[in-house]
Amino acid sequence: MIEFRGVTKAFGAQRALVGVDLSIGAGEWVALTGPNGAGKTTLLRILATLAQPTSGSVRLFGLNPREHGAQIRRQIGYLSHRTLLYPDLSAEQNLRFYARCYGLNDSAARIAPLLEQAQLTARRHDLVATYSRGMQQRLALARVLLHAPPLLLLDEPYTGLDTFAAEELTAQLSQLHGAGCTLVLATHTWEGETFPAQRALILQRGRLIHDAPLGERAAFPALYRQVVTQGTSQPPVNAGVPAAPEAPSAAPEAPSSAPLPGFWRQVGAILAKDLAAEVHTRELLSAMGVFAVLALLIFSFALNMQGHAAGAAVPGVLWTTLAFAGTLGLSRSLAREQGTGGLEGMLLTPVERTAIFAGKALGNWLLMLVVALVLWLLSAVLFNLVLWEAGMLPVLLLGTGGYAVVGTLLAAIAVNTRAREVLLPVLLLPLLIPLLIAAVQATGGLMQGLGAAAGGDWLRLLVVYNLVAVAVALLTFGYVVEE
């Protein structure tokens, strides 16, 4: 099921994994341990297809993750340090979103028993932000088990659980293992944990220094200290030789043979999730709207123009205000995904990377259109102008659309940096100059009554800009979001 050959993962000069050779057969329960910083999480992320090795080869289910990523991801359940849940959605909304990503047609039948098992049925409609850490951890496990994966990757699954919840988790994992699931469970402490793993792996400084049957559970902590202290395995490493698993009972029913949801269904799931979160919080729309309205009011009092002079200045005022207001929304949109782990959660599903981009860009586009319409109406009142002329709609759609496409891509680039609020406008605004010039000129021509023909060349520039932006974004987004 899992095969590593000479896998090395480097982050600049720092190597998180060094020449790891590993084979894990179907039905095994493997405990992965080692000191903090040993490379456990990096190894699990490679197994989950969230990261690519710097060198070496990886095969999962006999397949190359680079070539069959979506097929592999639908057979993996990954529980990371973060819950990968959306705090602005309810428990049921979170599970429904992931069910749509996996293309589960019987989502209601799967969600109900998982919520019951997590003891969250009574609070299924409450926002996850109101849950305790233990409740979120139980819901995260329900997310992992939603699509009945045959391979479970668990990174510190006992974090935040009390004694009774930990015992229930152990019983649940034992039941899954008995049903044929393969489990790889990472932990850095063995105190109080009683999971019946068959095999133990010890990582130290990125190297696999111990790979052997677990043996007696109570004796392992002493062996672990000895191995880590000496830096070599005693008894000798059995690298690449899987321990013989117990004969599993019937394998869990997995929907791996069901067809994946189509591209636009994936886009629709992401867009619906974003809109639902915005309805609950109104965070992005409020920030963009308040900034845009205040900026427009300042411009109106500062310029104090009417008539022809106002008509010449207003297009620039409108698009400048919209550009800066949009930057606020774009930055927060991707930052919210990154902060909650939602982007990583989507990358774990078989959803196409281009569908993730399209869903996020459409959500940002809709928010910008709402702000743009408010600005247009307010400008008509403040400057005493008729701003809606024939041909204004395509200019507005193309102007905001191109902004959303370029902005979403650059926000995905900037979101992992410490100074993303500063970096995003520095990257974005220079690239928007052709778009803004074309939008201002086309809008000005229409407002001055010159007709659609006067802005034809500028409109064509907007069309070309949008086509190029979409093509570049679809080709590069997958590389941008991968580690």
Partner chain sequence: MRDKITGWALPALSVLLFLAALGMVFFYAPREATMGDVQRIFYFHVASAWVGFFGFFVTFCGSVAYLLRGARTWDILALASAEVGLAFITMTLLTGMLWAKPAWGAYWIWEPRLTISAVQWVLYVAYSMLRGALDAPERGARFAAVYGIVAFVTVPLSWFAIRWWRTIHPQLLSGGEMAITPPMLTTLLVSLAAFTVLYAALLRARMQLERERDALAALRAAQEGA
Given for the second form:
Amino acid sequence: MIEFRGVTKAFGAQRALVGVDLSIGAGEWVALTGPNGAGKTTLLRILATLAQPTSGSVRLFGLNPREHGAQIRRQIGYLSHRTLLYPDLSAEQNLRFYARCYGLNDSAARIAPLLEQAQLTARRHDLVATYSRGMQQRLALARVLLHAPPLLLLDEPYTGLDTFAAEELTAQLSQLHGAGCTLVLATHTWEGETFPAQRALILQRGRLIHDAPLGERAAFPALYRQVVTQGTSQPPVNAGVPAAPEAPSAAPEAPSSAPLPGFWRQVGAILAKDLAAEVHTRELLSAMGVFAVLALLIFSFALNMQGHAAGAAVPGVLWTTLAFAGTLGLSRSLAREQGTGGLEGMLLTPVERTAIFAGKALGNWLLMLVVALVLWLLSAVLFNLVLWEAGMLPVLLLGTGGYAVVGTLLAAIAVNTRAREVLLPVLLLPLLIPLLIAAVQATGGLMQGLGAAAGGDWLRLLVVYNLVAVAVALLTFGYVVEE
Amino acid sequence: MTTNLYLWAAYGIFCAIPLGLAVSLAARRRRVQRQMGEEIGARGKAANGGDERRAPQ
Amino acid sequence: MRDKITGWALPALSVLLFLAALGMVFFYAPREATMGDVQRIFYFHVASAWVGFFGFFVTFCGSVAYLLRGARTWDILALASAEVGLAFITMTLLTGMLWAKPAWGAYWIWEPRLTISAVQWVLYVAYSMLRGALDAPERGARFAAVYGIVAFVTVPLSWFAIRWWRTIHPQLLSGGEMAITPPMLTTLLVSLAAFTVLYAALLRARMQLERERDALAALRAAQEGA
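Having seen the form predicted alone, please provide the structure of the form predicted in complex with the partner chain.
Okay, now the whole complex, with that chain kicking things off.
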């Protein structure tokens, strides 16, 4: 089921994993231990296809994760440190979103028992942000089990749970194991955790220094201490696969025979999720809208825009305002994904990377369009201008579209840097220069009543900008989100 | 004659910026080399005194 | 030994060529009739603009190669070329302003070529700021590569946008204004060669600095791991 050959993962000069050889068969329950920073999380992230090894080969379910990512991902459930839930959505919405990402047809039938099991049925319509830590943890587990994966990867699942919750988790995991699930569970404290693993791995400084059947449970803490302080396992590392009880290889009620969701259905799921979050919080639209109105007012004072002067200045003012308001929304829209690891949650599903990009960019485009519409109407009223020419619609669509495409790509980069929101405008605005020039000129031409002919060249430039932006973004977005 | 002032200023810039970059690069390299020397020295004292420049291990 | 010779050859050659070009600019090239001595800014100004743009192109190529191949060398090439290119574009901008003042009476006019240099300068600065704000080494390099690609791709689009936007204004720098005589052309070509070699020398030094930093980081990581 899992085959690692000489897997090394380096972060710059730091090596998180060094030459790990490992094979895990179907139906095993493996405990992965080691001191902090030993590489446990890195190992699990490679298993979950979130990270690629620097060298060495990985095969999961007999497939290469680089080539068959989607096929592998639908068979893996990964419980991370973070909940990977969207706090601005309800429990049910979260699960429904992930169900759509996995392409589950009978999502309602799947979700109801999981919510019941997580004891969240009564509060399934409340926003996740209002849940306690324990409730979020239970919901996170429900998310992991949603698509009934035959391989479960659990990163420190006992952290922060009280005794009762821990016992409950153990019971649940034992039941899953009994049903044929393979479990890999990482933990850094052995004491007190009484899950019935069969095999123990010890990682230290990225090396696998111990791999043996667990044997006597009570003796393990002492063995662990001895192995870690000496740096090697006293009995040589188990070379072959320990004879695992051959469990039924069929996954519990595996729904994986359903076809993968199509590209546009994936995009639709992501878009619907973003819109639902916006309906709950209204934070993006209100912030962008109010900022835009404020900027318009301040520009009108600063530039003394009245009468004839207004006509010359309005196109530039509108697009400048839109460009600045847009950076607010973009930062927030991507920060939403980053905060509790939503983006990571999406990357765990079989959803295509380009679909993630398209969904986010479409959502941002819609937001920009709404803000643009408000601005255009407002300036028509304030400056007594005829803004609605027939040719205005393509200019608006292309102007905000190109902005959303480039902006989404850059926001995905900026959200991972130290400076975040501060850096986004610095990175984004220089790239928008051709777009803004073309949009302002085309708008100005239309407003002066020159008709569509005057804006023709500019419209063409807008089309070219959009095409180039979409092509570059689709080609490079995968590199941005990949770890 | 005043126009020549612009000419001299421009060629002053043409000389100063590459020179400045070269000097800054040399200074940064010297600092890294010094740190590397310290690192190797500490290593040599600590263990077998290897003088490898590239990543050992 | 051989490494030492090549290590010195490039800087020495660049200094020699630079001095030769300098001599030609002041003593060989004829005085331009309409603009006078100020026109002598032209030779190095054009050369640095060219090399600055070329540096950006190299960053683009390094970025594409890094994404496709993943070898650190390409990342180092992109990073070094951007830093050196920024120096050249800065020279272009500053000397362009110094030329504009006596020639057209203002330090800055929105002439397309000057404007596109300003756009490139801002892009380079943004690229450097992104480089400075990255934490994860490998992933950060990928971010920088994506930005290097996107930034370079927008340069021609900006160029067209700015040119169309400015078509109302006279093309001040077009060939008709300044008759380029053969000695002028020779001087320009020598300047171009000098700046290209200078770029190569600086690029090499910057790449070596980055490699040494890598070696230091590896040494420290090994120290920690041992």
